[in-house]
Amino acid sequence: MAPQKKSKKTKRKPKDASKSNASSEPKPSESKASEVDWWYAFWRKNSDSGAAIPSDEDEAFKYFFRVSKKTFDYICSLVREDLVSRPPSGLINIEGRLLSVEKQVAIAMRRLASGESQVSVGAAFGVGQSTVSQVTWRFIESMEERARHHLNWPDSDRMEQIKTNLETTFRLPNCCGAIDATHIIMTLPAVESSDDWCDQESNYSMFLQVIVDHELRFLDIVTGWPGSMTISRLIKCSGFYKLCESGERLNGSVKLSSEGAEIREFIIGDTAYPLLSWLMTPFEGKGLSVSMTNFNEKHKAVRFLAGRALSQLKGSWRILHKVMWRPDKHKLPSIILVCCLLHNIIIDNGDELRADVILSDHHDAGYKEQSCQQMDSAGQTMRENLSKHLQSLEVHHFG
C-alpha cells in the first residue's frame, strides 16, 4: 500500500479540471509548404513499414496519428504558440532547418500512438532520439495546460444529455456514466524499486481511473497513484469520491421511479467498487431473482462502456500499454493525462475513434478481478429501487 505522503503526486489529477485555455491561432510563421513536406517525406519513407498501412492518404495518416489531418491541425493549434515561442536548443533537422510545429507535433504523437523507442520514432522522422525525447516532453507540457477544456465535468445540460441517453439505451434513470480502472504497467531502475509500486501480479504499476458517458468520452480521470493499492482504496483517495460524499457532485434532480421510489443521480461500477447511494455495482450471489438478474444485465451494458472506453485508449495510446520503461514517475501521469485528452479531442472534433486498433483482449489482461464487500444502505436501498423499476418497466413492456 502506498503511504499517505505519496498524495503528493495528486496534484496531477486532472479531477475538476477547470483551466480553459482558448487555443492559440495558427501564425503564419510556418510555410504551407513546409508543412505538406514533412508528411509527404515520412509517408514515403515509412509506407511499406507494416502491412495494415492504409494505401489512401487520409486513411494513412490516420493510421500513424490516430487523428484526421483536420483534427490534427486543430492540435498543433492549441500548441503552436508555446512551441514556437520556446524553442529548445537541438531541435534542427539533418538538412539544417527548424522543426516546424506540425512535424514537432507529428514526432509526439507517433510517440503516443506506436509506444515505438524514441529511436524508432527518431529514424522515422529523420531525427536523433533527444530530440523526440525533448519534442515529446515540450509536447505534453502544452497539451496539459492548453487543451485541459477538453476534460471537464459536464455542465446540468450536457449532464441531462448524458442521462437521457442512457436511460433510452438502457432504462436507467439518472445513471450518469461508468467508472472502471486499469494499470500502467512500468519497469523501475532497482533504485526505486518498491513494494508500494508492484501490484497484486507482481507487476510495477500506476493506476488510471476513469468516468465516460455514453459516448466513451471522459469525464474524470485520477492517475498517478500506485497499482499496489485496491480499486475500492482508489476511489477513497480520489477528488471525485469526496466531492460526491460531500453532496457537490451527482447531485442534480432527484427522480421517481416507476412505483414512485427516489432515485438519485449515480455511476455504474464493478465489483471492485464499494455499493454506495451515488455508485451501483451488481448484485452478487447464486438464486439471484429475476429483478436482480435484469438489473445486472442492464448493469453490465452500461459498465462495458467504460471497459471499452479503456480499451480503445490504450489500443489509440500504444505507450499506455506497452511496458513503459523507467518512466519519471512524476511526469507519467502527464503522459496519462495528453492521451486521455487526445481521445476526448477526437470525440469532440467529430473525429472517428479507430474501430481497429482498440484491443482485442481486456484492458486490463493478466489481472484478476477484484472484490469490494462494502456496502452501504443508501446504495442497497437505491439498487432495490432501480432493479423494481426496470422489473416494472419489463412488465409493463411485455404486459
The other form holds:
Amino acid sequence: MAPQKKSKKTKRKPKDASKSNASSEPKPSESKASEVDWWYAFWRKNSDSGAAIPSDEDEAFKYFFRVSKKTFDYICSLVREDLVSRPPSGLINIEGRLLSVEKQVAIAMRRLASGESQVSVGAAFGVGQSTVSQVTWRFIESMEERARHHLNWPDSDRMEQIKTNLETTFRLPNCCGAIDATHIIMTLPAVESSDDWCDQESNYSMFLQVIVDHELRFLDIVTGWPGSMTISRLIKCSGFYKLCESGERLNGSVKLSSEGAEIREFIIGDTAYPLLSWLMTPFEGKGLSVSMTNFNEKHKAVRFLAGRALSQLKGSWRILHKVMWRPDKHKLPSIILVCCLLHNIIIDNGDELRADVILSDHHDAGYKEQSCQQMDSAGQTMRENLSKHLQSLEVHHFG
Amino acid sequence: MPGSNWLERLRRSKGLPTSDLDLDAFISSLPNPNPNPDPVQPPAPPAKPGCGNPQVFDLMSSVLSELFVMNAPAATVAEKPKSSRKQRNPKLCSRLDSASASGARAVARAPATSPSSAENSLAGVKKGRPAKPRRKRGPASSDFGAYSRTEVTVIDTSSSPGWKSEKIIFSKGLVWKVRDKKLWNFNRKKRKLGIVDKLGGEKEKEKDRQSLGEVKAKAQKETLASLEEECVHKDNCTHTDNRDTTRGTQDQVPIPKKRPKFSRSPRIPAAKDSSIFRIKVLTSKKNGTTSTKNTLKGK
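For the form predicted together with the partner chain instead of the form predicted alone, what are the coordinates?
Starting with the chain above, the whole complex follows.
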C-alpha cells in the first residue's frame, strides 16, 4: 500500500455545506436500500471484469471479498463504530453522499484481497484513489483493535483440542502446532535503499512468522522484522521464544512416550529453525535410520500445515503476495496483521475459501530453505524420544 | 656529448634542424603555443604574435554562429569546426600575447595571474576535495560506530503489554543488537487516538516512556555496550550475512528531535547512533557538491 500522504488527510467537507440550511444537519447517508445496493452496483459494474468471476451471487461475493456475506456483515459490525461516517468529517461518495460502513469495508477488503492499485480499486467502486487510501487505513487501524481477539494463544482447553487433533492425525503427542516464516516483498524508495531490508534472495522484504494449528488458524504471529535476518534470529527476537525459554509457554502437562520417556509440549519447524526442547526440527543428513525417516515424514506433514496456511493467507490477501510499492514500513506490519486476523475470522466463521484462491506454488517461491545447525541437547533428547515413540507405534500398528 | 644526441634525435624526429638552432629566434618565431605540437604544422601556420586578432575574430564569429543562426559565417565555421568548438588554451595565449607586448612588467604580472587562474581551474577539484575526504570519513567514522541502524515497527502477538513496539536494530555483520525505541511518534499517536479510542493509561505510559527514553538516550554509549545480548549470537546457520554494515540506513527519526541530544552530549560519540552522524555527512556532502558546482560554473 502506498504511504498515505499527510496532506491528503484533510477531511473532505461537502463543498455545498455553507449552502445548506444547517451545517450540523447530517449529510444524506446512503439509504438503507443503497447500503445493500452497493454490492449489486459493484457486481454489475465488475461482473465482466474477469473471466473467472462466478455467475452465482454468493460465489461472486466470495470471489471479490474472500468471505461470505454473513462474515462480511460480522466484520462490518466489528468496525462500525470506527468507520461510521459522521459529518462533517465523514467520507463522501462520488454522488456526494456519505460512504456507508459496508461500502468502506468492501473497498478496504477488496484492496487487501486483490492487491490491485488504489486507483483501480477506486475505479471499481466509483471512488477516488485517496478515498481508497483513507478507507483502507481506517479499516486496518480499526481491525487491529477490534478483531484482535481472533488471534490469541489458545487457552488450555483449546490447546488440548489442538494437541488431540494433531496427535490423532500425525501421532505426535503434545504437538501444539507448526511454525513457519514468509517474506513480504516490497520496493523501497531509492533514498532508502537500505540493505538491512535486503534478504537472501536480494529482495527487499519484511518477515512474517506464524504458528498455526491443525485448522490452519494462526495462533501467534510476528511481523515487522527485516527480511535480511536469518530465520533463527527472527525467532529469537520473538516474544514467543522468550516466553518458551522462560517456561511461560508450551508449559502444559508432560506426556510419557510409549517407552516411558518424557515428552513436553512442542511445535514443529523446518531446518531454518534451531532444534530446541520445545521446537522440533527434522533430522538432517544421509543414512538416517528408519525411526528418523519416520519421524521426518510425520514432521513434514505437520509442517505442511504452516506452509498451507501461509499459501492461503497470501492467496486470499494478494496485497501480501504482490510486490508492495514503497510501503510505509511502520504501517506494513499492521496491514499484515489485519490480513492474518481476516484469515482467522474466515476460519472462525466457518467460511470455506474458494479453491482457486490458494496459491498454486509455495508461499515463499524462489527462496531457498535456510539451514540452522544449532542444536540444543534437550532438543536432541526430545527428538530422539519422539522418533522412538513413533517407531514403537509403527511396530504396534503392524505387529 | 650524450645530451646532444638525444636532443638531436628529438629535433630530427620533430623535423627541426639539428644544429645551429638559435633558440631565441626559434621561440620568437613560434606561433601560438600549441600543447599538441604537430611535427608538420608548427612551421606551417603563418600566425605570428601579432596575428591574434583574426583568431579571436574567428573564435568569436564561430561562437556567435553557434549561438545564433548566422548565414554568412557558416562557411568559416564549416572550414574550422574544431577550432570553433574548443579554445585550445586561451589563458596561456593571452599571457604570451601580453608578455610579448609589454615586456617584463607583463611577464611579472603573468605569474601573478597564472597562479590565480590555476587556482580557479583547480578550484573545482580543490573545493571538491573537502567533500571527498568527508565522504571517505563516513565509513571510517562509522567504523567507529560500525553499526548499521534500522528502525522497525514490530507486531508480535506474544509480546506484552502491547503487540506493537518500535525497535532499533544495530547490525554489523553477524552481530545484531536489538533494543526498544522509547520515543514515540506523536503524529501517529494523535492520529490513532482520533480513529480508535485509546486507553488513557496508554497515553500516560507513553509519556513515561518518553522521559525514560530521554534519560536512556543520554547514556546511549552504555546502553549500546550492554545491549540485549540475547540477539547477539553467532549463528551456526549456513545462511550467512555478508552485508556491509557501514552503509547508510534509513533513519526516520525527525532530525530536530535528535539534534539537541547531539549538541547536549558531545562526549557521546555520535557515530554510535549513526543516524546523527549520517545526517551530518549528508549535509556536508551536499555542501561539497554545491560548492563544486559553483566553482565549475564560475570557471
